[in-house]
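One chain follows as structure tokens, the form predicted alone.
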Amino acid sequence: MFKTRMTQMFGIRHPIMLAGMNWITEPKLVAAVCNAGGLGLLAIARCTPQETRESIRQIRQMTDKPFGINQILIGPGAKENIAVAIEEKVPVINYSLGKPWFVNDVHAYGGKVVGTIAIAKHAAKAVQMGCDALVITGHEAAAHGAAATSMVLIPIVASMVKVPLIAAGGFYDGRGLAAALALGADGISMGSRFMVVKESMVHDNFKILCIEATEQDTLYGNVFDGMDGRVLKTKEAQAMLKRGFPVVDAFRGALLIKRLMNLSFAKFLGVSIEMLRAEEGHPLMVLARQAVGNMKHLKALTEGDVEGGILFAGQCCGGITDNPTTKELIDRVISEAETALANMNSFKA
């Protein structure tokens, strides 16, 4: 058992979180990683401010441990989300992309909130604006790691920064979690680990896809959903690497996102607009590849669709070999890390 000062700041038992994926990080998933002694984050960006509250909820009757929810702040829904997580008191805010606006409204109820970067010079902005602890993102990772790796990402944000760091990217068992507090981390998050577990809702076609894959089989770019980020290499996948901007396959997404999202008509027009108007690069182009994205990524989750579907997914997938339930995965990785520091304090003179 680890005693760190993300353990102490969240109440958890285990330096281990699950990092926020949307449709995956699920209740059931969230409560289990709770429930077995780590921090869960329910993934927001896909829900309706109702489906947000109603998940909350949901938790809230299946564990009474610390959990979290992770909201995207770029694109529609951001800021109704984040009020119901305010008006529910969670305990965890944890952001990416954007300034938390809502810091102050969560530090009154005696929440944390958590800002997510993969640049450096991130890192201390992100303090300034108020986080009480970040995630470090590496290239490893599935989305949204930038072009520095963890073991060379994490030592340099712990240097600038005195907040509670948690390292994420290439992490999928206890050796991970015993170098990422070497690095100078205070715990880990995980995202491709916890999608092979028992309560992941993961097609079953895409969990055999994740143990049979090597630490070469996946694929980086920003044609997935309009910012870098890596992909389990599928046909599709391979694809999208080839192809321009996807004009039609973008209004179809879009018109999911309308139904998924229940955007009224003339707001989903606006953006519609605007995204047609966009040049690449700017923040509307990025939600046109995500409802493309998106797409996709429920043909994987859902269908278990190898061809035609994408399912992101990082580098550790080559290190993934079996499918256990979430309790027996953390009880293994506390177990391994004290192992593996017990075996580098035997190398003391």
Ligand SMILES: Cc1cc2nc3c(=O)[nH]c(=O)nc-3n(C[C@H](O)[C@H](O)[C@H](O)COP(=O)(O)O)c2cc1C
Second form
Amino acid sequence: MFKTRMTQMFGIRHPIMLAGMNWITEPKLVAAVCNAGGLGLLAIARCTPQETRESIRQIRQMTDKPFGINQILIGPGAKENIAVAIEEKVPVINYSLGKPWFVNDVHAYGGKVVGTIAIAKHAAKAVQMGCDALVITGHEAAAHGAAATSMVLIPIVASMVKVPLIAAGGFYDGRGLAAALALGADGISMGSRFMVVKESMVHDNFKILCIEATEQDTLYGNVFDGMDGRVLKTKEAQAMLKRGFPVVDAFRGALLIKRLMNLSFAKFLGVSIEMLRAEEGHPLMVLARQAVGNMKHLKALTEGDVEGGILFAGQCCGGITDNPTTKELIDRVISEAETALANMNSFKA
Ligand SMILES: Cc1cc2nc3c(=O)[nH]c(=O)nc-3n(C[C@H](O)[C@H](O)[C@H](O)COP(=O)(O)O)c2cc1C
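Next up, the form predicted together with the ligand in place of the form predicted alone?
Below is the whole assembly, all chains and molecules, this chain first.
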């Protein structure tokens, strides 16, 4: 058993978080993680406000444990989705990519706000804005890590801020949990590892691809959804890297997203302008690029199209070798971490 500031703050048994993953961290997986003692996050960036509310209520039917939501703040629908999560008094609100305007509203009902950062100087800013804890994403991670690896980023941030830290990027077993605690974190967040569990909706073809991948089998670049990010090395991902940005596809994709999310043209333009003003200065075309990336991502997840699909995935796929239940995985990570810590200083010449 590990008692850390993370387990204490969120009222959970184990210092393990299910990273928010659009389309993947749905109610069933979230509840499975919570019931196994971790903290499950429902990713709501793809949801309409009504879907967000329904999913939150579904989770509450499947578990009485604390859980959270994850929302990318720069996309369409972020304001409406966060408002629903606040109305529903979700215990943990985790955001990425943007500035939180809702900290006081979450604190008012006793909830916690968890910011996600990939650059050390953003950690101090997030704490100033009122975040209760931070997810620190290293370069190894699936999707949007920046240049620094977890090994470098965690101790730097641990020396800068006093709030609980959750290490993300490259963690898939108990040795990683022990290492994260040693580096100054209070627990870990796992994305890629939780894609390959029984309760995950990821198509078997991609689960097998993750299991077969080595640590060399991911690609990092900004062509996949417009921001620097990491995906599994598929045929389509390699082709995207080679040919650069597909302008026509991107506009088609952006219009599709507009339709799916029921946005008026005025709203669509408003969101785009907001994105121009976002902290990292994301260009207007990011939305269009995201649309293309999302379509290929969805194709991978639901159809198992290993030729035409792309899947965000981290370097730690090289260490993933099985498809356990969520509970088996969490119990195993905890017992491996206990063993790793016990063995650390046990060598006798
Ligand atoms: C398929 C997939 C989808 C993701 N979607 C999101 C998302 O919607 N919001 C977000 O903040 N991070 C997202 N991420 C990043 C994860 O939250 C997490 O930071 C990352 O997976 C950690 O690295 P790891 O894969 O090495 O564990 C996604 C990751 C994957 C693999």
